[in-house]
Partner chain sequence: MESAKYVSQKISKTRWRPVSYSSLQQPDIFATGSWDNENNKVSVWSIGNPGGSGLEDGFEGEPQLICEYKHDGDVLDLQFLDQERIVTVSSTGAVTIFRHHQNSQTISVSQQWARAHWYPCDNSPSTGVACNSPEIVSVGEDGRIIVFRADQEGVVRVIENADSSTLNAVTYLRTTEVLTVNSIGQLKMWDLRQQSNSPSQILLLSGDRVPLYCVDRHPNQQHIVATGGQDGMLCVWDVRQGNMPFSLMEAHSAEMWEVHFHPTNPDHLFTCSEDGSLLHWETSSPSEMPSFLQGGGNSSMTSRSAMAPAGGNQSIISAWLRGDSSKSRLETTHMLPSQTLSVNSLDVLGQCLICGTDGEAIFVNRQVPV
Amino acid sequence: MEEVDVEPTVTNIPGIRYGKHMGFAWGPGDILVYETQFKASGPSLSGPAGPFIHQVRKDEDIYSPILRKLFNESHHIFVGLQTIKEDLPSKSKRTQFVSISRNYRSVIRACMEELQQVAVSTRDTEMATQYGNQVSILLAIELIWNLCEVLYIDAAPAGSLLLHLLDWVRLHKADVDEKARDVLQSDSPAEHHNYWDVVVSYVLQGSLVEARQMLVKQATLQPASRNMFKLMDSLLGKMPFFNPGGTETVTEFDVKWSNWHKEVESYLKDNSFASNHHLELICKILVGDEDTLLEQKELLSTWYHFLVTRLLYCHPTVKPFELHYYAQSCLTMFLDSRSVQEPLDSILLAAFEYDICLVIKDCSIVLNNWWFVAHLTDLLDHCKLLHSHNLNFGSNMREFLLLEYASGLFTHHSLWQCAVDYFDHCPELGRACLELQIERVPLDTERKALKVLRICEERQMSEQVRSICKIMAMRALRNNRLGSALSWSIRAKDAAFATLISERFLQDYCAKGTFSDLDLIDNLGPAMLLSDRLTFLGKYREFHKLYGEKRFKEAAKLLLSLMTAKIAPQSFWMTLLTDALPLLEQTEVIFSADQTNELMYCLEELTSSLNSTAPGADRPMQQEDVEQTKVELLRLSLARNLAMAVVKEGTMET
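The form predicted in complex with its partner chain - chain by itself:
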């Protein structure tokens, strides 16, 4: 096994006394533990020490009602993504992928907002902290996803890249707008204590239009420095921003920007803003002075904001592969000895370094379920950004992560249905995993069983279909619902079970003398052909119906065919022959001579087989007598019938 990257976390199990040995068993998503009586030294008793089994779950998120929406909505997006046609030109595919990425992100945001509302409104402090944690995790996830979208999916070239990064930073820094609102709503905005913070923040973010609007308010208050403010305003207004839709190339833009930069530098050297230290500060920022930027740590609050601001004012035409130089240096500069590098920071750094695998690996370690990495990897894979990594398990990283995620979902009592689609889109091992998991879904009601069956049938998993139908049929049989049991075995095309059920029906008939569940047997239809015994049951019932309708000739023919075509089991022949008695005893001749001969033959076959079985002493004398009497009666009737038939057939019709 490879070495671990982080120290494993320790979880204390309440209810198990300290120092005791625990027994355990792994489950698909959890561990069951219990306390044992094992002693490290000396004799120990075997067996559990307490009546409780504890279930330790790693992933609580799937049981959170708000996060469940995340799983369901993203499932919908995932399925949509898989069905994008392959043959579209790459440009339009890219826009589609970007919009899918935005869909995912908006789902994350919606969950985050809802969690935020609940965190604020709940009174339970423990729940509030839990919600708060979930909110910050979602925030981090969305931040990372957004960066990946900018760098990998949208993959803007130099020029536009910085603009996207600016948007990214602005989106994740909400407090600037809040502060600005406060300031603007006050009586005298220019004198508000946060006023200059807001202006500087806008400049740091590259929101120069808003910065200028704010500065105008200050300018009106200080008419003496009007020229200075005008100068600043013009500098801010002249700063070139790359226009991706325009005709200007990056090189041309670079030239324009350098010129502007030189102009600002010259004004700084001239001390044009020396009298107002705020404006001088802004001027230094515009020039891209590192030390000044670092001094604004509070306003920047994160090293990646520092990175983007620095790029904005030093190197706006940064190319994608140059990012990582700046990223590493910014991170080091920003984090002084007091602050420590958080996992989020290393993930973002890895993202800037275009080390996708490291991003995914780090995220997998930090997060407690696979949702994020599975969906992001799948999307990146569709963008053809992942090189195939051979892993010990699974064919590639995407499939591995999707399988892990889906298996986790399958342990949930309700979300297993979503998981099915994920398995479907794992070409190598998905089907095998699904086959194993789908059989273990607990089936409490027929409706659930029907849904599971539909899933299996659509994927031609005939083994699973048979097994599920058998479970349902056995359950029905145990509750004496023969009709249900039969309809399950018909669905599974399970001949053996159908035979079993027919035997039950026939036994019932022999015991009670009538058929139960006539509505089923009368209407078997083509299902009758599933098993011989079932066919016999259907035909036998038909015989009774014909007899009841007094259609004796047809009844007789049917009865005979049941024996001669060997549809009836031999054990039943006696009953059939006994049924034939009343037909033989009719005044009208029903059985023809040939038919009578066949009946006799059948009788002989039956008696000879009965005789060949040891006429054991275990058969009570009375039963033997009864049997003998029956046989004799039959022989008599048959003989009489034969005589009458011969006479009738020999007589000429006149």
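Think of the rigid core as the biggest set of C-alphas that the two forms share within 1.5 Å after superposition. Positions refer to the first chain, counted from 1. Computed from a predicted model, the values in this text were never measured in an experiment. Compared with the form predicted on its own:
- When the chain is split into two rigid parts to describe its motion between these two forms, Asp381 and Asp175 fall into the same part.
- Think of the chain as two rigid blocks: between these two forms, the small block swings through 17° with respect to the big one.
Starting from the form predicted in complex with its partner chain shown above, please give the structure in the form predicted on its own.
No partners, no molecules, just the chain.
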């Protein structure tokens, strides 16, 4: 087994007494931890175990209302990404992939801004700290994602690459614009204490237009140095930037830039700015003097900002495969021997080295959930950058990370619906995992059960459909909601359970004399064929409808067929024969002689079975007397009806 790269994080559980043995139970997204009385030497009865069960969550972020928006919005982007056709031209696909990457980043940034607002407005110090930590994590995520977009997805070539890196640095060094706003809003911007910091910061970022605008304000205050400022303005204005959409080649641009660079060096050697150390500092930055750049650590703030500034003024046509050499040297130069390399530094360095696997691996270790690595890996896989990276346990890297992320979502009461689409787009193990996870969704309400059921039916997951329907049917039956229970059992196509519920309906009818849930029984349709008892229930209800509509002959024929075809359970024959009494007592003959004979045969068969059962606890004497009275009444009515039927049929023959 491969060893873990880092020590696992220690989670302190408040309330746990030191030296106590802990018991635990694993869950899909969390662990339940509790104290036990166990000791190494054997069970101890010296004192009671702790009264609390502690829930340790693996991923707390999914319970944050703001971050939940991140999960929901990114889900829509993910689904859209899966619809991009494989047969599109590579250039067209790359444009779409870059657009999707920016959509992901915009969602990250929107959540980050909302978290910042909440962190500022909240009065709870603990919550403000938590929001601040989440902002820091999202900042790092967006920084890494943006760099991966530049290097891998957009895959900018030499010349364009530096322009993208400059945009990357400017986007993540927004404090310069805030300082500039403070300076410009002051009474005398050129005399503001942050004025030169802003000018130098703009130069370090390559924002030379803004730097020139700021220098104009200083030039108006120093008429004697106007020529010097004019010369600096000219150098800044003449600095060439590569135009990807132009006709100029990288080689032509390189020559043009070299000429400009030599001109700046000549002015520096001539001491043209010696009388103004600020302008001289800017001139040294323009020539890419490493010592001068390293002196601006406070303004640069990070080694990767130092890297981009160094490339801008020393190697503007840097090629992608050269980046890792410059990145490693800048990291070494920028961090002194006492500085500790942060995890973010290692991840960015791996990105500059084009080691995608290491970027994903380190992010998986450092970050507290799978959202970032799952979505970035999926996008990179669509860009055909991960096809060679398969794992040794049945799945590729993309699918493994998506499965982990989706499994985490399934522990949330609403985000589980988003997780379904992630499983759908994992061709190897997605369906198997979905089948296991869908069974763990708590069916709190009938509405939620219907949602889960629809998902299963759309994917033809017949076992899960039956399981859900059985659970809901049993729950409805326990609550004496027979109509709902029957509906769920029919949906599950569970003949045994449908028979049980049909029996309950018939028992209720015997007790109350009426049916409940008539709408359901009246509209059973072909579903009544699921079981014999359900068929009987539907047909028996049909008999009552015919009787109510005074269609006596049809009702009589149906009633007789229920007994002769053995559809009705024999325990219900007495009820059916009792239902026949009003038809036998009609002035008009309803039952023919043959039908009456069949009814008499059924009655005799029933009485013989009743006589074979001695009175006991199940059939007290009083009940037996009632049944005997019913039998006598039935015999009398049947005999009278037979006589009338014979006379009528004989008269008709004559």
